[in-house]
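Okay, so here's just one chain, in structure tokens, the form predicted alone.
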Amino acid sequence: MKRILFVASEAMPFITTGGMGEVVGALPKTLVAESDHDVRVILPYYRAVKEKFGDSLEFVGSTQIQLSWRKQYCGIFKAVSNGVIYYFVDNEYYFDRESVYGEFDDGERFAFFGKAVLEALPLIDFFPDILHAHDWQAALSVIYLRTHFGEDARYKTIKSIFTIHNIEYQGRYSMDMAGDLFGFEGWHTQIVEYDGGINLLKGAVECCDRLTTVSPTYANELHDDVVSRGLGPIIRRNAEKMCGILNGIDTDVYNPSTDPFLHKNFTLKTATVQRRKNKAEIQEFFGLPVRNDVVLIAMITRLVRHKGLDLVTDALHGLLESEKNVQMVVLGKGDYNYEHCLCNLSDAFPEQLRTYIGFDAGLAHRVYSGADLFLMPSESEPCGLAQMIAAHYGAVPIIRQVGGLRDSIKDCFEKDGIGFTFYEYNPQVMSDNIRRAIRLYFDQPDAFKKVRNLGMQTDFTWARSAHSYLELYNNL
């Protein structure tokens, strides 16, 4: 039996802002179900966690954390969920805020968190065999393990794994913060120094025993300087300890037969009839004409460029003008220019396109359950979960072959294909593939249904990915 400690800035069901929170919520409980390992997770104790779960948490104890010249209180709380023990690092100055990220002092907040994780191990009486940290917010737990705690016999045997979920976010700070904020001196500074400043993600890549990312294709793509946002030389230097393991989806949360958000639940056997009712409910909610003789395309995404929004906004007018039997709904928020453009297009095509600016998890589930096609033309996509959820719910994905999209969705004109795929990052190429999907939907409904059903039966569960992680842990 191994002792494994996940270190992350978010995890379902306690707090999540995106895919990383879903991963850190699903993977530990799957590891517990698939093995006899002792798996635990440590997170910041945010205001949102306290408001929703505070009454059910157990106080473990407190200590003082020395962060450069600062000495700060650190309380530890505890909860158990799905066989996994969760710890929460409490400090109201750092974490009692409305936002999880985006604060002016995020560097200091997550430096405190990284140091507190290691200082808390004696308090919780749990020294792990493996510390598995996720993204730059947890990078300092890996760095401090090697630097500040490297000579402590209690910490020397701990192996570290660092997972990059999205390399766009690296934790970059100016060099003058090395000593004053992070407490780095001498050779410690060299570990985090990069391109004239501090780069915490770079430091974790250098310090960890194993490096993973969230799909095999993305692992290969990160060798490229553009995709790695300037960290290509560091990735290539550490290539021997790197691998890509495709994420899964939590089918306890995403299960169309039991999902409490859906208008009508369904199984593979009842999908045709019940999904038609869900489609009508979505059309009505968005203010579209309720028609079954149209194909309904959906997007659920952050409205930013790397999600392919420039392709969508370039192509959508021509597509809707020429394809009168198409409706589309977009759920998301992000860049104002894309929000504004989509709202204008919705006004221009009120019976074909509707846009919901914002995010509503329940509505997202309903859209998955009623859409015929799901568009995901990302410029870059480390893994992506939406394409897997869509296929699992019967919305056939249209994806660009990049990152985890390529690893999870094969074209339906190939053996065992469950979607429509393209590679060239071009609005016309994307439009051609949308039209290819539309033609199959109308001209060969039995073939389309076969693709849909195959997607619903594809194994996207975490069990497959968890076994890859178990092998990695065992090798360490």
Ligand code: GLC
The other form holds:
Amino acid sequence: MKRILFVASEAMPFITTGGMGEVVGALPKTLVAESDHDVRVILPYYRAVKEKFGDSLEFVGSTQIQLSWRKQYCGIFKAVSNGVIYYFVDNEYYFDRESVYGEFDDGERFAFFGKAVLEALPLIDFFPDILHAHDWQAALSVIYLRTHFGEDARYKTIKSIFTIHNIEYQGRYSMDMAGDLFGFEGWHTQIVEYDGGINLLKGAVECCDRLTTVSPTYANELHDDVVSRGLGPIIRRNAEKMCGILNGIDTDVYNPSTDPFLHKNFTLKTATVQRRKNKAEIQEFFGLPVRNDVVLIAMITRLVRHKGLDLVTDALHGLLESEKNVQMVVLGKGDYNYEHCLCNLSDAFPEQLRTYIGFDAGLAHRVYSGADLFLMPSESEPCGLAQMIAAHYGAVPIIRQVGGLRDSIKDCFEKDGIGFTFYEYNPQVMSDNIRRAIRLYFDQPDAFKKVRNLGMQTDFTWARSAHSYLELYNNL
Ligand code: GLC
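Could you present the same protein in the form predicted together with alpha-D-glucopyranose (GLC), rather than the form predicted alone shown above?
Full complex below, order starting with the chain above.
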């Protein structure tokens, strides 16, 4: 039995802005179910969590955190969800904010969080064997463990694992914040220094005992300077402690036969009939002509470059003009340019393209349950959860073969293929593959249905990957 503490800036069911929060929500409960490890999670106590869950949390205690010259209050709250204990780091100055990220002082907020996690261990009376931190917002817990707590006998034996969910976000700050904010001096500074500034993700990569990322292919791709956004040398230097473990999806949340958000629930047996009704409901919701003789393609994504939005905005006009039996819905928000471009295209093709600029989990579930095809042409993709959810809900994925997309979806022309795949990052190549999917949908409905059904039957559960994490913990 090992004690494992997950450190992260988001976790379902409390708070999430993307895939990482879903993973940190689902993995601990699976680990608890599949082993005798004591797995707990620690998160910031954001305003949104307080508003929704505040009444049900238990106050554990409080302490003071020293951050360079600052001394700050830190309260700890606690909740139990699915057999997992969650702790929340409370400080209203840092976390009683409108948003989770994107505040002017994110560096300071997550420095406080990283320090507070370690200072809170005596308070929660839980010194873990393994501290498992996720992404740059949790990086400082791994770094401080070596720098500021390295001499303390209670902390010395704690091993650390750092998981990169997306290297696009690294936590970069200017060098003059090293001492004044983060409290680094001497050799501590060298740990976080990169490219003339501070890079927190780099610091955690250097300090952790094991480094993981969320798919085997992404683990390989990270050696490349472009994919790793400049961190290639650091990744290569730490390669022997790195591995890639493919994420799963939370099938308690994503279960088409029980999903409370769906217009019509379905199983493999009832999929064809019920999905058709869901498709009609989606068409109606988006104001598209309600027709079953069109193919409905969906995208659910952050509207940012690395999700392949350049390909989409390049290709869409030509595709919609030439394929009149195609409808498309895009759900997401992000960069203004992409939002604007998609809205313009939607104005030009009102009967074919509709967008929902924003994020709405319930609507996302409904879209998965009614779309025929699901497009995910990412430029880079650490793992990607949407393609797995889509396949599980019977929306056949069209993906670019990178990162976890490549590891989870094979082309239907191969054995066990459950989607349409392409590699070249080129709008024409993407369009050709969308057309390939459209042709199969219309010309060979039985073959299409076979691909869909195989996707729905594929095992995307966490149980499939949890054993790789258990092996990692056991070998530490
Ligand atoms: C990030 C990545 C995504 C991955 C998720 C969970 O959101 O962009 O590819 O699936 O983290 O690990």
